[in-house]
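Presented as structure tokens, the chain that follows is alone, the form predicted alone.
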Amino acid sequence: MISRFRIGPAVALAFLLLGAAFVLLPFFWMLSLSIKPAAEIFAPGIDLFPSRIEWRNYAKAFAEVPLHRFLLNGVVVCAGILVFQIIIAVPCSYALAHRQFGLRWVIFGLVLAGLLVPYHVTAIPVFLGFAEIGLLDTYPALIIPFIASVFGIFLFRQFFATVPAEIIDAARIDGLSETAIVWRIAFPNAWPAVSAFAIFSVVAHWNDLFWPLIAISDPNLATPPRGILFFRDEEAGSDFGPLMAAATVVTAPLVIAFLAAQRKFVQGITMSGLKG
């Protein structure tokens, strides 16, 4: 009996390590290729570790394309989208959680239905509309289509539903307006949900290639995934060393941000999805 209880956790740990290795292997291979000499990248066989570290791949990554510009564009676009998403989603979710009005559940049902619609479905109408008003090849073209997030409304609504109604009623008795309650009471208490949503939003839009590939042709406005495509040369082929170095630089901020906010992320997901 004792041995069985000891074997169980050991087997579970072994599966977890195997799964982690399977997930992390592509990232490790990307990092390995980013510091390998060009001759070793195409050498027969698989060597996980380079014979010598080729740091020039990172220098070439910044020299061949304006990688710093792509990173800056990614920060501007992701920050702009996140700010507007919070400004829109927080009041909407508060109203769905703590305001009584007609068709409240119908609207919440539409929000849930909106979660089932991929944004690729609306890409062509949005593209044609932006083309008509001359908004393509601009920062707003990258930001505006995503400022209303049904996932954000759902996530914050689930979190606000856990806030006791007595707190909201006490704030109303003290004379606070509904807007003040949203931003001075509800929002400060929703930081775990905000952290979780911020990670979802930033990762999704930092890695998005589909919409920037459609809406942007100006290299100066390219986001990181769109910018990496400029390493591709139809005549000479891709320079895989600098390409993998650029991919590592693009991926690193997301990994660092998630590791820094993982506790808030888990807390936000745990507290936001359990109460209807």
The other form holds:
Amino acid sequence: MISRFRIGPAVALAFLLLGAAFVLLPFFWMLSLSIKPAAEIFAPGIDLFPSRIEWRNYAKAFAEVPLHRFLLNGVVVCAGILVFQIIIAVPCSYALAHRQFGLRWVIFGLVLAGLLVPYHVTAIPVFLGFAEIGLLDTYPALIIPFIASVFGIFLFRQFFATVPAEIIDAARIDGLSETAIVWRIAFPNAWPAVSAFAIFSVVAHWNDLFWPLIAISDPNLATPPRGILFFRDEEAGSDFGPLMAAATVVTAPLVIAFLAAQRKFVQGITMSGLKG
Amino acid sequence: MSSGRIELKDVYRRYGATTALNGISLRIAEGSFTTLLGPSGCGKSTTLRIIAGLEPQSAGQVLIDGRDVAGLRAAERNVAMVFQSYALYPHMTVRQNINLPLAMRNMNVWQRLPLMDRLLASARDLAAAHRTKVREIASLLDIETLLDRKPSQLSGGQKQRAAVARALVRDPVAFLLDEPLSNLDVKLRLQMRGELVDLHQRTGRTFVYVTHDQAEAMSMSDQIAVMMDGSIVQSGTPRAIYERPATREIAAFVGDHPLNLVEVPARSRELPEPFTSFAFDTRLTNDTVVIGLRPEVLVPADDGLLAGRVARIEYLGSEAVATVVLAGDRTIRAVLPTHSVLRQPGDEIRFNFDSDHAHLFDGSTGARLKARLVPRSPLRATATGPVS
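Compare with the form predicted alone: the form predicted together with the partner chain:
Entire complex below, previous chain first.
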């Protein structure tokens, strides 16, 4: 019996380590390539570690394409999307959770149905519409299609449903308007859901390649993944060292942000009942 | 200056096919302590929410100080409410909780912005006045030391005080309290009961109190409105309701001890066992009559007219509750004083009671009858006085 207690966790740990290694291998390979000298990259055989660290790959990455510009674009687009998503989703989900109106359940049903539609489906109509009004190749083109997030509305609605109705009533008695209740009472209490949603949103749109590929052709507006494509298309060609260095730079902010906010993230997911 | 007179005129509330309130009419005098008492689901909380303006009535009028408040939002009616769950804002300190209604009432949008109390002279003056007011209220309720805590760091009683402070701070015309004590433990509930009564006397405001606890209603109120199934079945002083309950249900609902109800045929003035020593003072047309006797009005007496045998004794310290089997195999409960000899199961026992304390109800409708139960022979001459 005693041995079972010892072996059980050991086996679990071994499996977890194996799984983690499997998942992390591409990232590790990326990191490794980004600091390898060019000659070693194409050497036959697989060397996990470079013989010496080649920092010039990073210098080259920043020099050959405006990587800093891509990063800035990523920040502008992700922040723009997130801010508008919250401004729209929070009042909507408050209304769905705490206001009585005729078509409430129909609208909530539509929100749930909206969760099932991948945004690629609407990409072409949106593209054509933007082309018509001359919005392509602008920041708004990258931001506007995503500002009404059904996922955000759903997540916040589930969270607000747990806020007791008595607190909302107390706020009404205390003289808060419905708008004031949304921003002064409901929103500050929803920070776990907000931070979870923020991570989902930023990760999705930072990494998104599909829409920027369609909506943007100006390199100055490229988001990081789109920018890396420019990188490969142009002079660097098959220069994998700087390419991997650029990929590392693009991935790093998300990894760092996740590690910093990991606890809140998990808390937000569990509190809004979005486990598994 | 508004005074807090509230009047409900034939108020209905329907949710689809179900009727939650079935024509409520009630006058609540200025400065009174009125309790809506009733079992859960009787519509008392709905009534309170309609007075507060949190819910619209389907028909009827709500008048506050003679003015129809239909269409006025909760805050515009200037009533304050204390909720069962206290409903403090969890992300704010107690100070911010108490301050919020003041800021919402007295400051405009710009003045309420953060840091404006540093930048804007008008906001600074208001904020200073509010700070003083919050401190005053906090000291009134003895929560000055808790002002910088969050609600999650407070005990139930402290949360209750903070919620009352928040209601009190903006000087409303009426306080609406929705079962405010039911989340507290028994000892604290008794203490808060007293404090609320003190508060009512000190502020002189109208209090409308909702509870299902008849002891709370009896001990605190000037006026009780007993509600059942969406209607007010009786309203009056606690004493009137206790002494002259309008129906059998009300009689059974109020009082610390469960009411004894004995059903007897009523076709003649003579009564069967165990009431053979009594008679109705008038001839009744009902088929059956239910005699309601409170356990506490039965006085043990050697020459008592109601005879029985003790089946069980529950000793409670200050009193003992005896379960007594009367002649005719009717079982009743009686409250016995414990300062005299304590009865034992099997003992013979006889009771007397003041015939004013025997309530008679119609056997089928449960409505109170004007007839009285009077001792039969020796006292007949005096007991059959004029009956209204």
